[in-house]
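Shown next as structure tokens: one chain only, the form predicted alone.
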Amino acid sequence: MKAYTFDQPIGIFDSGIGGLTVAHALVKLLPQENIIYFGDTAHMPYGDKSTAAIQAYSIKIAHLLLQQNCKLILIACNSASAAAFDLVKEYVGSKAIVMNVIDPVIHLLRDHYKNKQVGLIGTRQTVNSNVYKKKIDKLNNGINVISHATNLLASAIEEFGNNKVIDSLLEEYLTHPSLNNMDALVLACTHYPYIKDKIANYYANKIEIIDPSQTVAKAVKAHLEQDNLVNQLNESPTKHFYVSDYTDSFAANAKKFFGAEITLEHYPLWD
């Protein structure tokens, strides 16, 4: 039996600022929803952490979001989605819906990229998990996925944003031969939409750049609509942000996306 109702908040978590891109897209689609966001800035980036460590962080955060009475928990991080989705789903049980950022992208590729050559960039954790390739291969519709780990990008974006410092890193990563002759490129890290324009410019806008933010937000909306859980009565939606370690970049980006009225609270995971 479902233990949640339409007026409960949506919980979102990521290792840092990356998931803010998804949260922002979600708020645009579902403006009356209350949002609770956890940025695990103390352990950022997840991409170079072990599977066991990411699972431990994810369960701890899911526990917090359940305490906050969330109806849906979105793992807005590819590394955590790859390493911990099944475990979090088992832990949460029937107390909330659990979604990840990988499956909506798989569905997009299935519907629009049959027999295409698709590149993918993400953290080492995401790429080494092979999760995208495994799911795509099961579709058996001719999509060829070529993955390349771009492990330092998330940390650099967290530190420098869309600064020109990122350009040399992109040059190093995107010149890799495996990323030649693509029809599309999946940004398999929620930090990467911050530099989407730089990536598009590198390819002279000749390939499609697949930003997961909108795709994931639409999938969340569809799931809530299917279960009659969309909050349509809320006249003053709230946005509450937790971080495991305060960082200037998180505060600045949260305010940039959501305005100065945000509530930012320090919540150490293991104190």
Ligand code: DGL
Second form
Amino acid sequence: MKAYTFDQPIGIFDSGIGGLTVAHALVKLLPQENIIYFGDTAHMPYGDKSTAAIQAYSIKIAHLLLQQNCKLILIACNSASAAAFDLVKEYVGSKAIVMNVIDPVIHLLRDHYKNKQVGLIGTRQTVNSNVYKKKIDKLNNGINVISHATNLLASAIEEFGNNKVIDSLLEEYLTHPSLNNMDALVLACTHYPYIKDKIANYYANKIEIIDPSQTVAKAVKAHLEQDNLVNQLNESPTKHFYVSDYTDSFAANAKKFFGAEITLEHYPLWD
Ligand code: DGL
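Moving from the form predicted alone, what structure would you give for the form predicted in complex with the ligand?
Everything in the complex follows now, all chains and molecules, and the chain you saw is the first one.
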């Protein structure tokens, strides 16, 4: 028997502002859900950390989200999805649904990109884990994945937003020969939708840029619908944001996406 009900919140976590891109898409599709978001800004960037470190952070955050009574925990970070999804799922057990940001994209590629050459950019953790390639190779439908780690991008987005520093980094990373001849490019880091326009411009809009935010949000909605767990009766949905370290970037982006309706709180998970 399930231990959770429709009126419990959805928990979402990332190393910082990246997961807000997914949270924003989710709130548009499921406006009556209560949301609890944890940004592990004290450990940002995750992409450089060891698998063991990301696993330890993720378990502790999942524990917090369970304490907050979440019915579903969405790992809104590719690096943590790659390093810690199986472990978090095992830890959470039947207490909540656990989802990642990778599987919905694999399903999208399976359904629409047969025999295509698909590029992928993400953190070193995500790219080196080879998780996308392993899952796509299992589909056996002619998709060829080529990937390149664009490690400094997430930190630069946290620090500078979408300014000219990003242009220089894109010039450096995207000219890499491993990314030649793609039909589409997956933004395999939840921070990258912030600079989606710059990436599309870099390719003169000639290749398709896959921003997973919508795809992931749709997958969460479908899962909740299937289990009869969508909250449809909530007249005043709440959005609570916790950060392990207060940053201006987090506060500004959370307000930009969610306006005045949010509460932002420093949660000293590591003190
Ligand atoms: N947004 C994250 C991801 O999708 C993490 C970026 C980072 O902290 O390095 O991988």
